[in-house]
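Coming up is one lone chain in structure tokens, specifically the form predicted alone.
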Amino acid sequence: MISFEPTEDQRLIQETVGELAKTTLAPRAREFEAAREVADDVQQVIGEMGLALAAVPEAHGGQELGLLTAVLINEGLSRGDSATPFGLHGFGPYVWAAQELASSDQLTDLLTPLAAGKPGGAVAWSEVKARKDRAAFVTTASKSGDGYTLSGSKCFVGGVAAADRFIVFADVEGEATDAPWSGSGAFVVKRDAPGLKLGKRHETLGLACADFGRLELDGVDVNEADRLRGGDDFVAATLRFFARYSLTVAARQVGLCKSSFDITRDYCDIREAFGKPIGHFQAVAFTLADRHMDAESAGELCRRAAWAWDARKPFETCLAYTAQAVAHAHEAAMRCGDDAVQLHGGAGFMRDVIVEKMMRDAKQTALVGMTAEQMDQVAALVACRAKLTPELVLPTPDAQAILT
């Protein structure tokens, strides 16, 4: 019998993260939003706890606790503040991209600074322009001597301000074949590399404590050792990176679902109309029940998918479970956020009440990594027993997925 109940170690981590979320993150959510960053003292505390490296192998400075533990951590942090995980050092896609794409020696070099308490890096995938001939990047990597020269523009790159290096995806000239996404490559570019320019920070709907910006690459030279090849199959490694990272994002949506439900249920218990709490009216009670089911089912789907990855189930199984979990979590978070505002009435859209922030955060989080629409498509393909191909799964660069 399969059980997704946490182990004793995972339960202890949940309790520790839950206490931090309740006593520190929730009371300071508006502070972080106004400052547009997570305070240094909180960054330090979470860094010392080693939460960002929970799923990283011990050989590379991590705790080797698995994806399920990472999912539980992200859910717990988000229950305190749905935006905070996006503003924390080491909680972005960089760790997951590095694990899937880098060699063992490269991985040690990429993760050592993060294990030492430094901010780490960021991932540059999305682009403003689109190619019409094939699924590929407009940003190019041209062979130059013993390395490559990168040219192009990237947008919606999360963690730009703090990152000390970037994993930049580009189309490698001369390597494309008829296979989908062939010719794609990933390169490590250091922040101080000549020709690299950081653009202005984007103004966003939600997730205000996370920074999103652009990268301009004007003839940036990198060495062959800076190319991340993803083992024997770069496209498959990229698929695994997106799937695993998107699952941690879905877990944050689960935390948002549960937090918004708790807040709204408590409000419906004290807000009275016609002589009784509004939660005692059938229409309100049914809405609360539906949102509770959303939160619980989204959490279970995320845990099942994480368990499959940790148990090394076949890739198709892991991807199918992940697709169902991510799609449902994003859609559930939007319903929970929207109904939380609705049930608070006029107070719901006032900045004095946190649920309006949750609704904005839920919408923007739904654009991070793989979206609900993409994962719905993957789930549908699996259900219809259709072949899963990279061009139907990976987000095209011009889809402008947020990576933070």
Given for the second form:
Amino acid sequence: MISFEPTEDQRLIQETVGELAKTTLAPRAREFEAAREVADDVQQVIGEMGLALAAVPEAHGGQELGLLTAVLINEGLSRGDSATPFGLHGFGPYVWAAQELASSDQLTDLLTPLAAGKPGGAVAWSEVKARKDRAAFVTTASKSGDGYTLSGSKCFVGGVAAADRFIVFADVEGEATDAPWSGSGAFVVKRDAPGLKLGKRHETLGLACADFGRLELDGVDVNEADRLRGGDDFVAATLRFFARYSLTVAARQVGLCKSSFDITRDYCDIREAFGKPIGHFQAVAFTLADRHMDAESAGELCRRAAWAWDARKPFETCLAYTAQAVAHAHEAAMRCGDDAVQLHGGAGFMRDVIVEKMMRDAKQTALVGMTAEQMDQVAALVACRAKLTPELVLPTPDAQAILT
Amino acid sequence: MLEFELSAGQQQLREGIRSIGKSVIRPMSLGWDKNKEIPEDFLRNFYSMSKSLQGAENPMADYNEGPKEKSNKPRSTNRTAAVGAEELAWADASIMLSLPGPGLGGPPVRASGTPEQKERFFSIFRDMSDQLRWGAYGLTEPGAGSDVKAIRTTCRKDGDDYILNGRKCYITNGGRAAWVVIFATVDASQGRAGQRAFVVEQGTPGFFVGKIEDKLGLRANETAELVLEDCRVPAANLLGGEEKYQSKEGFMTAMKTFDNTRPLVAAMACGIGKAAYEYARDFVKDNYMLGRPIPRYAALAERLARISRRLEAARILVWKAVWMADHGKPNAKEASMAKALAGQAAISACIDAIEICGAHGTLSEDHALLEKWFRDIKVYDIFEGTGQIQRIVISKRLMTNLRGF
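Now the other one: the form predicted in complex with the partner chain, given that the block above is the form predicted alone.
To see the whole picture, the full complex is given below, headed by that same chain.
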């Protein structure tokens, strides 16, 4: 039966996260932005709450609360500051990639440091250059003895500075068939591995408290045990990873939609022009109404998609719901950020007001994980019952590089 | 618990309507539309079929028969009605609107009628095996639609009766209705406080059906003008009784109706939008190789996905609004949000579907249904409050002290 009522536990988590967002994240958003990192005390508080691993099974140190609860958490945190979740340890794609691609033993190993409060890892997906000869990663994994040797340059890697290990995607020597992106593989590389070098941190449009950087692999040796095989279907597992992670990112966009709306609504309530609050003019009020519809519909679509995963609906259903939620949330956030600046007028352009930051954050967030364009392709393929081939459904680095 | 799944009964209802829609309604739909025919034979069959299928569990029972005994348990009436309305509109929106029953007249009687009035006016719909019956809702006038306060139909007390004078227009099923809820005013200068709602029965002296409209879409549904000339209505038909009108209640009666019906109208819009979307999707599936990464196809894929997700965004707001109604939560804002978004999303869906099908899309011989849905959908951003009115309703609930624009 259709119901929009969260469980008692979920409501409690929402309240706790909401309080934290309001009293800690919102007042300190500019501080984190200037420092280009989330302060240690906040990292610690959120780490102790175990929010990053909310959806991870208990056996691997998580709370096993499901993707829906994770979505509510991400939305709630982002309502305080739209950038903070990207700078928090354990909130990146690493946890989601590990869950889908690793075997059970590997997973315990990958998540144990995080469960113990350490920063955790990062995912190296995008590449500096596209490959010309065929559709594949430029980064290669060549066979050497019982293991592989990795070489290549990765970019747009989130949380690269603090990560203790990396999940690196590469083209595996001798495994490609005629199909595009066949022969792709994922490998765990420890930070201290010889040949691994951190590159320059990217200067970015928004999400300043999160670091995105380059990773150079110059003949890095890994063992067979470090390869993540994603069960029996690597492409499906990779797609599942991207879809589920992207949904948490979409939830952050929803948080951004709602907070930028709240701030702007309050402003339009008190700012007067021509003798009355500007919100009492139709042009302004109707814009607010439209953004409110955006925020509310995006929020519920995210919840529905998360519910589908938790309820173990068919893969295609989960994928379609997720694609719709993510694409809608990205567009909604961009509209909400833009109109927040617009309705503030000149003041919106100034750094005294937070909405200019939200607008920048919204644009950059739309490039973290799968983008609206990619999600629309996925949704259309599912709707037309077409084959989910990797070049169409994965955010392949040659088509539209993404931040991970 | 957050849950986004229909109950087993709702799924059955949806599948049942879809199957009838596919095999019976759609093949007849174009003929009915062309001839402006309200297919009473079909409606009679549909009525007896749904009655026998659902029996006591008939999800529309509340709508047709009025509320049963009060219970504190949340009901699923509105959710089920939304599911049914969407699916029947998917088959043919005209048929959805032409279904026998109280229609839009139901909610104000249910919300404001005395127990005696509820019994009297709903009882005629309890068994329509011998004869189909309709109710209707008469608010709009030639000079006042969206601006409800501006209605000019007058009423004045005369002994045990009221005398009504005025004209109502664009009344769905108005010509065939057994009774119509008519809004009138004792004194136009009093605004809301002066308004009264009456149940005017067919055959009342001075009550006439005027022009039957010729329309862009929804042609297999009757839209009528109603004329009241010294129409004598017994005081017993004043909705809620006289004491109800000591306050602003009269106007609120009109508005309460919309909280319940707007989400249903939005659900119908979603149904038409879905029909157009599925049509375009199947056209693409049959005519293109989507599995191949050719840029031209990627643009088509994106367009399809966009139509679909906008409809989903609208439907999720519809579901939220009806869920709130089922739980007795005030949902005026949510009802308007659902209506505003659904109207727009479905109109875009119909326009885009035609574009996807190319020039064929505008040729009524090739894609006649698509052409019909394109005509049918436009009014969904107009009736039950235009998109602009919905935004006024929403704005008033977003801004502090916003009384009007």
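Residue numbers count along the first chain shown, from 1. In this text, the rigid core denotes the largest set of C-alpha atoms whose superposition between the two forms falls within 1.5 Å. Source: prediction; values computed, not measured.
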When the rigid core is used for the superposition, does Pro395 move between these two forms (threshold: C-alpha shift of 2 Å or more)? no
Taking 2 Å as the cut-off, check whether the CA of Asp133 shifts that much or more between these two forms after a rigid core fit. yes
With both forms fitted on the core, check whether the Cα of Ala54 differs by 2 Å or more between these two forms. no
Core-superposed CA shift of Arg385 between these two forms, in Å, is 4.4
